[in-house]
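Next up is one chain by itself, shown in structure tokens, the form predicted alone.
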Amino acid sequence: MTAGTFGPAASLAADRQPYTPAWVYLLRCADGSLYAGWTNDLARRLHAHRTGAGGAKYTKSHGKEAVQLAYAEACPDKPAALRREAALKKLPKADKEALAADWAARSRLTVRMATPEDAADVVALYNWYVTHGTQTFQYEPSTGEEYRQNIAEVLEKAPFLVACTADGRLAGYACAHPWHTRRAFAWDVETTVYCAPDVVGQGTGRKLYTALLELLQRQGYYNAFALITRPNPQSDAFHRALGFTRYGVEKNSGYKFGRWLDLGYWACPLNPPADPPAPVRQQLGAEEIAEVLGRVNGV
């Protein structure tokens, strides 16, 4: 930075890191049969399936709103997408029924409390965010030691949930921050999640929001905020689905890859007012917090 200048250099669209994925897919179809694919955005295809805008004929003919993600496969390339594609459509339907079973139990997901040893698999998903997406409008990755601290301090007055699939995989997190400092706000809350771009569309962040709501509503806090980077479609309808409503928003709030974004601002409220509002619970009982964690889990 040169004398006389203020603030960091900004982001250009040339510092947004490429991203191209390539997956084939089964689709489980109302019938019951499996349908194969391939796309380079499993979230918009699956919606795209659902709704019949896009989608492909068959899934549109055998109850499209009640197709399933059955099972996906990352692949290097469009070309190598196409080939594998191929070559499910050729498979016997006992061989997709045996990919489709073997996809099902090692992507099955368990929402747990997160520990600092977390970390590190925590700040590689966020970083993906950093460095591919505007969902937030940090410009440098974060370090595995700023996010074993930010664990730690989260868990000392709400949840920090991440969803871990059986094979290991960090599906996604979501946490909960103070909203201010002041202590006026201290029944208020912000909340944060992030999903891995594989999972994103299959219901990995309802899990996770729907067990971090319910553990803040325990606590006693009464306003659940979020701020949503414009344009985000899918984030907006996520959050409206979960009981937030948008109450504003900031025009050209952050520039990020060579563009102004839009912030928008969201709450939930999770109790209802009382006068006056008795003290949030910062840590609630192992028991309890077992009890919305296990019907999340469907335990």
Ligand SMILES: CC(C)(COP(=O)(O)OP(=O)(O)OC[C@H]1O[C@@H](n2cnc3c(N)ncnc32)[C@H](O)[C@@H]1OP(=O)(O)O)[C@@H](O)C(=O)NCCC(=O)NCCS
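Remember, predicted model here, so these are calculated numbers, not experimental data. Numbering follows the first chain given and starts at 1. Compared with the form predicted together with the ligand:
In the motion between these two forms, where one rigid part swings relative to another, the hinge among 154, 170, 204, 107 is 107.
Right, and the form predicted together with the ligand of this protein, after the form predicted alone?
Since only the chain itself is given, any partners or molecules it might have are not part of what comes next.
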């Protein structure tokens, strides 16, 4: 992988900017046609196209449920995105197809088990959220060495997955830690997922969590818990879509970037509880892992 660096430098809460101020995109509709649009929030816009709630008339009448992202390009601001959208709309179909084919080749994802050598990229991605966002309550960036140890420790008991693009970038990671240390909690894990800020909303998180939850389920874990700082509507929607339910909210649980934030508690049952429960398998066989990852990677 190429070493990860992400976007604008950290700044104060008051002047924090979104990672990507604007996007232009192409959507592949159910009938194969390509729709061009612009947005300042790609993930929310894609969801709107698919559900029809605020999506464009064109995608509504061309099989909205099957709409797939076919191309995404970051723009410096809204005027630039509007100009680029107008240019995309005018492109002959063959040129749009060429853009989509190139984008698909570059952004094709492979999900695999992490190794400690992935630590530098993983920590660069995570630290972007530490210094720019409230998705994590952590104030100070982590070090590569901490993440080398973290990856090695996680892999002793649970998966630590990375999703990499064909051109070698880290698109995201997901992992699971013990929920508590006492023995009665041995069947519970806390899951974590972070995608690079320029790929959110493009399916990376779904691939990672689909693989993570199936591997955890096969290991014999019973519950996956997730702690989601609030507000984080994207992560709320994501966890709900992947089978989690929110069962509690801790009010004013943390203070970061000049405001108090709540903490949402989410749970996803992985296996029906047996009595007595079989011990968790700390390691799955290589073949079993390859089977799950192969399915997610479409091979």
